[in-house]
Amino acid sequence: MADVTNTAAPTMANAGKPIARYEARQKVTGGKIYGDDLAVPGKPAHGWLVTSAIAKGTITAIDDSAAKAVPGVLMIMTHENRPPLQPMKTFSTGGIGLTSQEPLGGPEIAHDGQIVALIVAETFEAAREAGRKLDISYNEGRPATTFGSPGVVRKTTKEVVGRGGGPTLGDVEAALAGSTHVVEAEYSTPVQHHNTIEMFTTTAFWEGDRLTLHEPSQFVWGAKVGLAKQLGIDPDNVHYVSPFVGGAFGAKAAIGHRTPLVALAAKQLGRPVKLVPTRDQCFTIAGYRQETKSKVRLGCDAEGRLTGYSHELDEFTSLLDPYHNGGLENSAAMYAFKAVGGDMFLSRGDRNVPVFMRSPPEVPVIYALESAMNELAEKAGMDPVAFRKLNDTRVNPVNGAPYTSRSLNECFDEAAASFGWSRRTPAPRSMRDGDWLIGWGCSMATYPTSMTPATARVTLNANGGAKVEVAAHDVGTGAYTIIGQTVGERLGIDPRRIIVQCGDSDLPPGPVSGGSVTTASVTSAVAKACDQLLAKMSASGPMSDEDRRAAFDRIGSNALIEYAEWTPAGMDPKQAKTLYEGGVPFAGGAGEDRTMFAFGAEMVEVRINERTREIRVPRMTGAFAAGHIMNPRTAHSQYLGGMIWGMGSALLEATEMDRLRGRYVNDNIAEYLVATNADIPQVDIIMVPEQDDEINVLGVKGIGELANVGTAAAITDAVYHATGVRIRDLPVRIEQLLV
C-alpha cells in the first residue's frame, strides 16, 4: 500500500486518518492500472467506429469496396452482416443498457453519431483509413432537436413511464395566494457531456467459451450479467476487468453499443480486438446530462417563513428510451414548506439517450430551488443565509419522516465565518474594486444518502497481513484507500500490509459506482466481514500483534477467511442476491420512515469588469457535513473537485447544438469548456464534524456528488449581487450581462 504520510488534511473529529491514496505511486509514475493498459493474449486487432452523419433518417446504401481495399482490414461489420444479439434492457427497466435500441440493428438512424459500422484492422491507422473510405448513403429527415422544435413529443413523466407525478403537500395554490412575498421564475440548464480523460475504450478476447472484457466500468457485475444476456451466453463465461476508471461521473455505468460489437468481432476473428473511440464519438456513443427547464413558484409570509413551493420540471430526452432523472421528491424535503405541488414532464426528440451525470437530478433541480430561495430572500428583505436558517427543518415536510442527521445550519455558520460573509453589503452593485464589480452569493449543497447491498471477502493472516476482495470500483474517488483503511482500523492492522482487490467481476459483487453509494455500502460489508473474523478470534475490537498471534495459535491456523453480505437497514437481506443477478436495489434519501441526506453550504465571490463584463471567480468556500469521514484527504479532494465542477457548470460548460441538423457542435476538448487551475485561484474546504448513528454501522454518508450541487445558484446570485442582473439560464455568458 502507498506511504501513509499525512501532507494534505488535518485530523478532524469523527474521521479516519488522512493517509495517502493506495494507488498514489502508480498514478504519478504512469503505472499501467487502467483497462486499456492491461495485457491481452496475442496481438490485438484494432477497431474503428463509423458513426452516422445525420440525426434522423435511414441508410439507403453502403459501398465498402474502397474500405476493404485498405491493406490490413480484417472486418467491416454493419447492420447487413452483424451476428445475432438478444434485446438489452435499460437501467430504468431493470437492465444495464444505455438504450434498448439494437446495435447495428437496421438502417434506421435515430440520432446524430449513431454507430453505423465497426471496422477492424491489423493497425489503428488502417482501421481509421478504412472508416473514412466507407461510403454510406442516407435518406435524411428533419430531426426534432430540443425544447420547442417541430416534432418534439411532450407528456407528463407519469404518462410516459407510469410514475413521477411529483410530491404533494396541502393546497399549494392557496398557500401561494396567501403569501406576503412570492417569486415566480423559470430556470434552465443546458446539455452537458462528461468528457472523462479516459475514453470509452473496449478490449475483448475469447478463450474458448469465456469472454474477457477490459473496459472502464462503474458496475462490472451488472455489465457481466447484462452483456451475457445480450450475447446469449452464461454469465459465468463473461469476465469484466476494470481495476481503475479514469473518470466516469455516470457515463460508464451503462453498456452502450460498442461493447457487444467488439465482443462479436473478437469472436469472429478469434483474436483480441481493441477499440479506442475518438473524443467526438464519445459525445454520441455514451450518455450526457440532458437539458432541463424548471418553473418555480416560491412564497413566504411577512416574517420570512416559507409557505408554498411549486415546481414544474421539464426534461429533454430521447424518443428511443424515456430516460429521466426527476428529483422533486428530494427538493421538496429540503425546507419547512407548508405546502408543496408541481409536476414533471418529458420532452422527447431525435437524440441519443441521456444518462446519469454527477448529481443527476440534484444539479438542475436544486439549482432552480436555491436560485428561487435567493430571490425570495431578497424580496423578503432578508439575508439569504438567515433566510435559510429560519426555514430549516428536522423532518421531511411531505411525509414527516425525521432526518437521521442534518447539519446545514452548522455548515452555513462555518462557511460564513471563513468567507467573511458578515462584511457583505446586500444592495446590488454596492461592492467594487476599481473597474471590478464584486458580488457574493451563497447556496445550500445537498445529496441523498443512498446505499445498496454489498458483499466482501477478507483474508487475515497470522503475521498481520490481510487481503480484501470486492468488485467495487474506483472512479478516482479513492475507493481502494478507504476499503483498505476500513480493514486496518477494524482489525488493528497497518494499512501498508493490506492488499485491496477491486474492479473485477470474478470477485464478490459490489454495488454500482453511482449515487455516491460506494463508501457507505462497501465499507459496511467489509466491516461486517472483519467483525466476523474478530468473533472467530474471540475479540471484540482491533487486536494487537501479540493477541492476534495468540488467537491464531489457539485456532491452529495461519489464515482465516470471512465472506459477508450487507444490506441497508429496512431492506430484505435476500436483496443481496440481486447483486449476483446484476441488480441495483437502492435505499435511502427521502424514505418513508427516515430522511437521509448530506449537506453543505457554499459561498462564492465573483468579480465582473464593469466595462467588458468579463467574469472571474477569485475564491469559493464550501463547508460540508457528511457523517463519519473515512479519510479527510480523499474527502478534501472530492469536495474540491465538486465545487470546481459546479463553477464550470455555471460559467463554462454547455454542449452546443445545431438545431437544424440535430448535431453536437463543440464535441471536443478545445471548444467544450471546463475549468482549469487559472479559473479558480482559491477554494477553501471545511469539513464540519457530524455523527449519524442511524444510517449504517460506520455512520458514513456519500460525498462524491455533494459539492457540485448548489454551486451554480451561489454563482448566479453573486453575479446578480455584482451587477443587478438576474441570470436564470445556464451557463452565465458575457452577452447576458450586456444590458
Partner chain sequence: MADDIKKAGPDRRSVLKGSALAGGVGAMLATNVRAAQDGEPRAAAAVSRIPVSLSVNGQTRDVSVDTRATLLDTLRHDFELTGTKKGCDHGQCGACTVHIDGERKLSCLTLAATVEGADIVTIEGLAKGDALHPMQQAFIDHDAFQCGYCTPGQIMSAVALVKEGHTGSDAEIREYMSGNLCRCAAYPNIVAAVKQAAPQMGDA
The other form holds:
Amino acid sequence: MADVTNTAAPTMANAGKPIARYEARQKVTGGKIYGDDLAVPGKPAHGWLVTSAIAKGTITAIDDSAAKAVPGVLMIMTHENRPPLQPMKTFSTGGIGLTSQEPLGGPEIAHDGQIVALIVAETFEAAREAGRKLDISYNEGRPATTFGSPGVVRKTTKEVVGRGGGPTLGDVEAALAGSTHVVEAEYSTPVQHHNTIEMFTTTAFWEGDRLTLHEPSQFVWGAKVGLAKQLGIDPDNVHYVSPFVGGAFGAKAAIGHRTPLVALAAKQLGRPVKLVPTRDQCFTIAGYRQETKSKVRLGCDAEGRLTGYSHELDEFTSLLDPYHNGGLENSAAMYAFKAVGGDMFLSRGDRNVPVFMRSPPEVPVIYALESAMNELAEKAGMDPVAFRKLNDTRVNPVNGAPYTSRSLNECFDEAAASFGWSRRTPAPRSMRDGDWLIGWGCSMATYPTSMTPATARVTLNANGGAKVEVAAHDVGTGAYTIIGQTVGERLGIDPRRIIVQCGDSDLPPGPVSGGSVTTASVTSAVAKACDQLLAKMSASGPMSDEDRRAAFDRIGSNALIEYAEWTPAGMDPKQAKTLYEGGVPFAGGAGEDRTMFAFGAEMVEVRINERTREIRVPRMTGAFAAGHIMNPRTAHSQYLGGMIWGMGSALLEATEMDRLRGRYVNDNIAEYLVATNADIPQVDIIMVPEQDDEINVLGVKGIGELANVGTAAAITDAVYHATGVRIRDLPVRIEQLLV
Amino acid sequence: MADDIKKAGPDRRSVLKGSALAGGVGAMLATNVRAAQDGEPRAAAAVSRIPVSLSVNGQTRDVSVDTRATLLDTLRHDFELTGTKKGCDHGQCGACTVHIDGERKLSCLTLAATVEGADIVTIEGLAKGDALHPMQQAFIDHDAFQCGYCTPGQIMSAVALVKEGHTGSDAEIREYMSGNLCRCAAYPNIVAAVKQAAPQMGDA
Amino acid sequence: MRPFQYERAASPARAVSSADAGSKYHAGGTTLIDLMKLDVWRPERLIDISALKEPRMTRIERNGKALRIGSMVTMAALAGDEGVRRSCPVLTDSLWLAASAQLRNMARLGGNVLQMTRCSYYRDTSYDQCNKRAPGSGCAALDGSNRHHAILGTSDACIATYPGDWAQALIALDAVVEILGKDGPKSVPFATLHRQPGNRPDVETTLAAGDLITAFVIPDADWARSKYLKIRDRESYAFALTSAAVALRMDGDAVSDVRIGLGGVATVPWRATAAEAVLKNAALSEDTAQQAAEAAFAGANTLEHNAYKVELGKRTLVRALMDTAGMEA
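For comparison with the form predicted on its own, would you give the structure of this protein in the form predicted in complex with the partner chain?
Everything in the complex follows now, all chains and molecules, and the chain you saw is the first one.
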C-alpha cells in the first residue's frame, strides 16, 4: 500500500485512519478481480441471450434452423428444451430470486426483454450471430405499462401483500384543518436503472458435482443457497466467487434468470460458459427503481411548528411479483409531527420486477417530504434551514422511541457556514450572474441504520500477521479496507500485515451488501472475533508486539483462530442461523424502542440559462454525521458519489418508456444519462463528528446510501429559487422550464 | 460510403399481431414504399478469420481472429488481458479505452483486424515493473475510484489527456475526461489525480 | 454481427473499384461497428480505408479564403487546429462539443457527416416498425417515445433526427463535398448530400454505390464571428436537443452576411434560409433575432414529446445570434 498525501482524506474526530484502499493497486493496474476476469479451467464457451421483442404475449413458434447453422454454435436453450428447475422464492418472500417467474418456463411473455433463449457457441461472435438469427414468432397483446395505462389496477399495499399500511399518529385531518399554512402537492419519481458499468456477467463451470459461479454478487451466501435450491443440488456444491463487484447499487443481490440458465448450459456442455449480456439487456434481465407518486399534505402553525403530515405513496410494480419499498414509517420519524396519516398503494403492470436501487425506500419518499418542507417553509415565510431546525426532534414522534443519536442541526450549521447560505436572498429570481439565473436550495439527507447478523473468522499469528475471512462484499464501498482496519485497531497490528478475504461463499457467511448494513454488521462480527482472540491471550485491548509474543508463548501456539457469530442488540441470537440458510434478518431504523438513522444536510447551487434553460450544478455542499467513521477517505468518496447520484437522479436519470408497447426506449448509456465529469465542478463534503455509543459496539452507522437522499429536493428547490417555477416531477427537464 | 439499405433489411422475426397494435399510427404505410424484403435468405458469408500481428504492451503476437472480433474481446479472450473492460460495447462509457499509436481510443469499436502493426498499450502496460505510472499512483492517492471497474479506462484516458495538453484548467480536464463514465462518481477525485500526475509525467 | 470479408484498400481508386452493393467502407468505424453489432447494418464486405495516406484525404489545407479538409482527418485533428479555430470557430466548436475525446480520435470527418440517427426504433431491430430500417414497415416513433425526434424535414414515414453537429457548420458555410465515384471524381454541394426522408427514409443520402467522400471544401472559411451553440441535458458527451451553427458578418449593427444551421431538430443537416433572409441587411437586435427564429421554425411539425423543441430551438437560435454578434470580429 502506498504512502499517501491526498486531498480526499480529511482527518476528523471519532474516525479511523484515512488509509488507502486495500485493493488500490489491483484496481489501478488492471488486476483480474471482477467476475468475468477470473480464469476458468479449460477453454470457455460463450453465451448470448435472446430477449423478447414484446412486453406481453406468447411465443407461437421458434425457428432455430438459421441459428443452428452458424458454425460454432453448441446449444440453443429455449422454453422448449430447458432442463428442469425448482421454484425460486423472491427476495421479498425470503428467497434470493429477482422474480418467482420460472426462467424459460414457457411461451408466455410477461415483460419487455424477457429472456427467451440462451445460445452458447465456441466464440462470442458466433453466439451473437446465432442470437440475431433465431427467429421467434409472437402473438402480441397490449401491455399495461405504467401509471394510467389501460388495464392497470391500483390497490393498497396491504391488500396486495397483507401488510404495509402507513404509520398513524393522532388525527391528521384535524391537525391539517387547524394549521395556519398547509402545502398540498403531488410529486413523482421516474423509472431508473442502476447501470453499473460492469454488466450482469455470469461464468459457470462444473467440477464433478460442484458448481462454481464467477458472478458479481452483493450476497454470495444467499446466491449459493438460493441457486442450489433452484438447481436441486446441495448448497455445499455451489461455490460463488465474486471478489470485487464493478458497481452494484442494489442490482446485484437478487438472482435473475440468467444465472441458472448459464449453470445448466455449463453442465450440459461439460465446459465453462461465460455470459456477458448487452447493455440493453441489462435493463430488462435485472431490476430497476420503480416509478412512484407521492401526494403530500403538510401543515404548520403560525410560528412554523409542524402540525400534520399526510403522505399517500403510490408505487408501480410488476404483475409477476409485487416488489415494493414503502418507506412511510421512516419519513414519519423525521420531524416533530403532531399527527401523521396516509397510506401506500401498488399498481401493477406487464413489467419486469423492480428491485432495490441505492437508498430504498428513502429516495422517493424523502424527496417528496423534503420538497414539501421547502414549500411549506416558503409559505410560512421562514428560511428552510431555520424551519427544519425548529422542527427537529429527538424521538420518533409516532412511537416516542428516542434517536440513538441525531446531528441534523449540526449538519445544517456546518453546511450553511461552508456554503455561504446566509447570503441567499429568499425571493425567486433574485440571484443571477449575467445571463444565468442562480438558485440555492437545501434538503435533509437521511438513511436508517440497519444491522444484520454476521460471522467472521480471524487468524492471528505470533509475529503479528493476521487473516480475516468473511463472505462480505466490496461493491466499491471499501469493505476490505475497513474490515482490515477493524482487525488492526482491535488487535494493535499493522493493517498492511492483514490479509482480508471477502466475496466468496466458501468463507464464513456475511449479510447481503444492501441497506448499508455491511460496515455496522460485519465489523461488529470481526471485532467480536478479535475480542475472542484477545480473551484467549488474556488481553483486554490492542497488544504490543512483545505482549502478543509473550501471550503466544504462554499458550504454546504460533497461531490462533477465532470464529465469531454476531447478532444485533435486541435480535434473537438464534437468528444468526438464518445466514447459513441464505437469509438475512434486518434490525434497525425506526424500531420499537430505539430510532437509528444517519443524517446530513445538503445545499446546492444551480445555474439556469435565462434563455435556453439548461440546468447546471456548479457546486454542492453536504455535511453528514454517521457515528464513528471507519475510514474518512473511503467515507468521503461514498458521500461524494452519493451526492452526485442525487444530482443525476434529479436532473438526468430516467428510463423512458414507450407507453403503447411497454418497452424501455433509452436502454443504453448514451441516452440514459448519468452524470459525466463535466457535470460536477465542485462538491464539498463535510464530515460532522458524531458519537453514538448505543447503536453498536463500534458506534458506526451505514453511509453508502445516505448522501443521495434528499439531493433531488434541494435541486428542485434551487430550480424554483432560480426561476420561480416549481417542478415536482423528476427528473427536471429543460422542457418543464420553457415557460 | 453508400449505405446499402436493402442489405440492412429487417430481422426475419415475423410478428403475428394481436389486435392491440395493428392499424395504429405506426403501421401507416407510405404506398409507394417497397415492401419489406422479408424471408429471402441470401448466401451467408462464411465465417472469415484473418491472421493479424498485434503489438500489445511492447510484445508482438500473431493471432488468428474472426474478422468480427473487436480489439476489446481479443485482448480479453485471446491475450487474457482483462484489465480493459467491457461496459457497454458501443462507445458510450469509455471503460475499454486503450492507447493505439499513442492516442486514446475505444477498443470496443475497433476491430482487431484494423490495428495490425499498431502500437497498443493497455492498463497492464502502464507500470514499469513494480513502479506505478504517476497517474496510477495519483489515482490511489486521491481515492479516484470506488468499485474500480471504470478505472483502467479512466487512467488510460487521463494519461492521454495530459499528453494532449488538456490540463489547462479544471474545467478543461473535466470536459476531456467526460468520455469515461464513473457510476460511483469519483469525478472530483479523478480531476485531483490528473492534476497531481500531470507535472510528474514528463515523457512517461 | 454477420460474417463479412475484410480487405484493406491500397488506394482510394482501388477502394472505389472494389466497392459494391454488399460492401461498406471502414474509416473510423464508430458508426459502422456500432450498427453492425446491433445487426442494423449487415455488410458482406468491409473495405478498410482507415490507413489511406493520400494527401487530399488526410490534410487540412488553406487556399486564400477557402479551406479544404480531407475526409480522413479525425474529428480531434480538426477540432484542435488552432488556425481554423481562429478563422472559423464554428467549425471547431461543433466538433469538440460532440462525442468524447476517444471517439473524436477515431471518427473521421467523412464518416462523421454520415452518422446515423439515434432513433431507438431504428437502432433496435426487435421493433418491427421502422421505415428507415425496414421500408414499408411503419414508424413506431410516431406513436411511441419521441422526445428526441425531429420537427423539421419530417414525413409521415419518418421523424428520425439527424444527430450530427459538424454538419450544421458545413451546411451553414455552403461547403462542397468532393467524392470519388465509380465514374471518377465529382463535387456536390453539401446541402444535397443528405435526403429528407419523404416516403423513402431508407435512402439517407444522394451517394451512389461505391461513392467515397474524399474531402470537404469550404469556399469562404473566414468567419471569425461564428459559433456553435449546443443545448443538451447533460454538460458533455450527449447529443443535441437543439443546436445552432451561426456565422455573422456585421457592418456596425447591421448584418451584412449571415449563415445559420440548426441541429437536433431536423431529419437532415438543416440550413435556416428563411431566418437568414430576415436578418440579412437588418440591424441585429433581440427583435430581429426573434423574428428570424420564428421564421426558422415556421414549418415545424410536432408530436407528443418533442413539441418543446420549437420553443427551445427558437431560444437556441436567438441566443446563438446574440452571442455571436458579441464576438470580436
